[in-house]
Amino acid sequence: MADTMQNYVELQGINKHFGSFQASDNISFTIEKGKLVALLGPSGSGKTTILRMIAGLETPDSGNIVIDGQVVNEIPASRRGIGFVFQNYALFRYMTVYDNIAMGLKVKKIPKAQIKERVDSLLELVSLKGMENRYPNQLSGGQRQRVAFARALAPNPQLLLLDEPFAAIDAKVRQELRSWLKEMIGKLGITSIFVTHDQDEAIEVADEIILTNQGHIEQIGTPEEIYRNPQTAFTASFFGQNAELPDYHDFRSFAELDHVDRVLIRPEFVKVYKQDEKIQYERTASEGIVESVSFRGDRTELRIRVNDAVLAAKRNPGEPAIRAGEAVKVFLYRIFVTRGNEVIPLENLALQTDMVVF
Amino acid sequence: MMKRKSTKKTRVIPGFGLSFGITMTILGLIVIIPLCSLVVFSVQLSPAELIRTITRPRVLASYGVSFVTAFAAAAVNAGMGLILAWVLVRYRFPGKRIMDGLIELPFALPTAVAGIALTHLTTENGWVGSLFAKLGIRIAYTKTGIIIALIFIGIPFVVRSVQPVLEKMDPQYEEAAQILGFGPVRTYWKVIFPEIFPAWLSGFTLAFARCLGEYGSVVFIAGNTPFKTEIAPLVIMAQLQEYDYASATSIALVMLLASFLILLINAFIQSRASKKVSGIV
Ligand SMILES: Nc1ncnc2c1ncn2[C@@H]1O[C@H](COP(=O)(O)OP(=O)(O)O)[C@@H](O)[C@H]1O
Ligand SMILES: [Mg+2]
């Protein structure tokens, strides 16, 4: 008992196909109440068919979905207690804003005071007090946005669903938006699942990530768990800015394994070393020669060359600078092995040797 | 440091001056100066001889004859083409292509021959005249027959003006209608029509000005008596036909005045509409 009460929102087995395509492919997951999920994936991996089939948008062709313990296969859009806020917003351009978050408490029948007073209350919720008699089409892309996020919470939703709720936002006011719908979303305590195919994005602002792939899921956790230890193929060249090694044996001290796929590595797990900075693990360095370097402001990024691979490694501001063409040596930390859809992390065995915590 | 020759925006397609006076010259030869002309051949007239010739009682009820009957064939467009722009958008069914391509027939059939085709149809002895002639109803030779005239001219505008719109439209504003829990009726009137409405008046009053100067197809179907079925455009033919221009273009002067009056009053609510959506606080 306890434990429906919990999982706010459950799928059961959820296939849908669109003519002979595949769009979802046996989608279970269930979420917690006054949870902020992520749906995240590639575009086309299906993240936008399972949001509209909780709203009630799209029709499984089989399982079950669950809302607060009640199968709502057959319950229409209108009736689900959902709060929807679509990716273009559509917003109704002929109403005011006033209007547009009004509109969902008026099909209600709820005395005219007391809507005024639940939209006031959300105008000042969404800081656009004094902005209730312009057309959407009057307001900045972020303001628009508030206004769908407040039209949505109107008729006060037990779960909001957000479709690529930042997508359209210019990236400086994507930042600060991002910080304040975390805020609201937690202030509010309301269930929310929201689709995005940004990486960075899910891991800032989501309190659990659900992968998905092709139509399925590919690995679902915590940003922590899920950047840290991916347990697919997928989920381990999804996650990072990785590059991909040819052969990993150039690169010495890793375990022997056969059977190899692919070999990657993320930035963070290789470390640059000038010719004359002092090395902790000599033995295992490898010869590179830096191919170029870009100034990112906080850091810079490195591309260099070892043998037949290219590795992208991050200096901070505070090392010595390093210039195009150098010779350096570099150190790898940790690598993912892919074997099928089956992932091995791999540490450098020189740091089990020397038990050295890094 | 280049130096740049001027300060005028550049532009990806150049040409302006050239497009924008072929644009003119166009217009001047094909619109203004005939207009021009049927101001000048008035003015022949004194004014108070101007007056007493578009004032003739006869004259007055032709006027009456073609609005009614215009704005009554305009406003049934409305309606229907409405009803056809979204049958047509919105459903799949057999022999869809086809319909759609019926609808620009009027545009392309000579209008005497819709006017004689109709009014075989509805005089006493035709194939529906008299199914209503025995309900006591006649429709050839009275103001319903000048309205079905009307009414086939004007079917492709509302048509056309309203289904682009119609399938332009985002099925996002209907979906965040549903989930708000609109009714089909709030959904319609609060949802679809605004986005639709600057496209349909428009149909509406081009429909209307067009049905306003018709006179093909109606002269066959009117009987043309006059103060009951004497459309304007009759008695502007009828007077040129005695060789009074003057008279004629007093008439028809009237008939442009009213013509732009009404595209006046449609520009004035569109741009009311588009300011909604322009951005412009
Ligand atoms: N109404 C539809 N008809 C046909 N194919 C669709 C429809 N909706 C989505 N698809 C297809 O399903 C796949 C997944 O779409 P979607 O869920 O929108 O992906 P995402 O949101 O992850 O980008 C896409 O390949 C898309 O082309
Ligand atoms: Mg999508």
Contents of the next structure:
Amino acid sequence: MADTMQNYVELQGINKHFGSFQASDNISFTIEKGKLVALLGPSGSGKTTILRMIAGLETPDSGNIVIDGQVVNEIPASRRGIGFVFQNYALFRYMTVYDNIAMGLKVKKIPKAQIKERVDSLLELVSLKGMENRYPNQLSGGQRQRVAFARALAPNPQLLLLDEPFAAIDAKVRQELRSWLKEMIGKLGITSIFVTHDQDEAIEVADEIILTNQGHIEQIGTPEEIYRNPQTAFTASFFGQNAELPDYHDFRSFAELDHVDRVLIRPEFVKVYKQDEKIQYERTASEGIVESVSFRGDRTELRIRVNDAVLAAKRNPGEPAIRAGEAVKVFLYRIFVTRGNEVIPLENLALQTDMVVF
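For comparison with the form predicted together with the partner chain, provide the form predicted on its own.
Only one chain is given; partner chains and other molecules are left out.
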């Protein structure tokens, strides 16, 4: 039986300059066959340049790009067997849905009967059956993006590249397409790489995340690994809705560390209690004042001032309501401390002792 977990894409020491700007700085990683991988990072971090080099739309200054065991640096984009989905759809506006999907097959002079069979199967796959005679301006944004997916898949590529595929779509449809894309890629088993700057999108959709920053790779791992265990100061600050604590000694029961650069706290590390609620670990709770309350449907988001720090926290719908201006008690479970590029997670020492008060 073939090894379905073999590495299908590999970048080996890739460097790329645009004038004096280094867009890729010694980029190396591997992607297993059949995986859906996110290239994630802020604007200008180098993620789109990596995607374009894999596609053959840019050429690296040095290093090798390997696809299915073959170095493809000198192979033109048209011969790399890659499907590419652009963020602006790039559909031919005067062609029907059918003709847009069939375009690449017609260029390859595939027999008409085979084209029809392939296009019909793709229309079924992307849930556009019955819309083949419509034009792009007769479709919604989500439908147009599905046509773009189908067109990229038509030549049966072994690698699918997607450049911010949901950027031009409104929030509700974007959420639906995320789930649809993950399900579709899983069904097809096609190795796929998508670029995004949206951490929620990467966490929800990707099997693995490659986090880029200033032309280099910060961390590679599953969404859960990177979110829960950041390995660099940038990763810790990029993921989650971090607040920065000016002085974590204002909050009791954390280990003392020297030469601390930053202290970061996420909402899920904060537990908020009303004054009359029973408090676990009461001796390590701090007094705070609620500055703002925002209802989000499935949760309520709070901003709370404790001394010189403003923390974000969440309350579930079933918990007693908290109002702006209310005095509350705040317990921090965990913080991230950075020293240089090092990240040190610290748990509240009360969790490791018998300091429990009910």
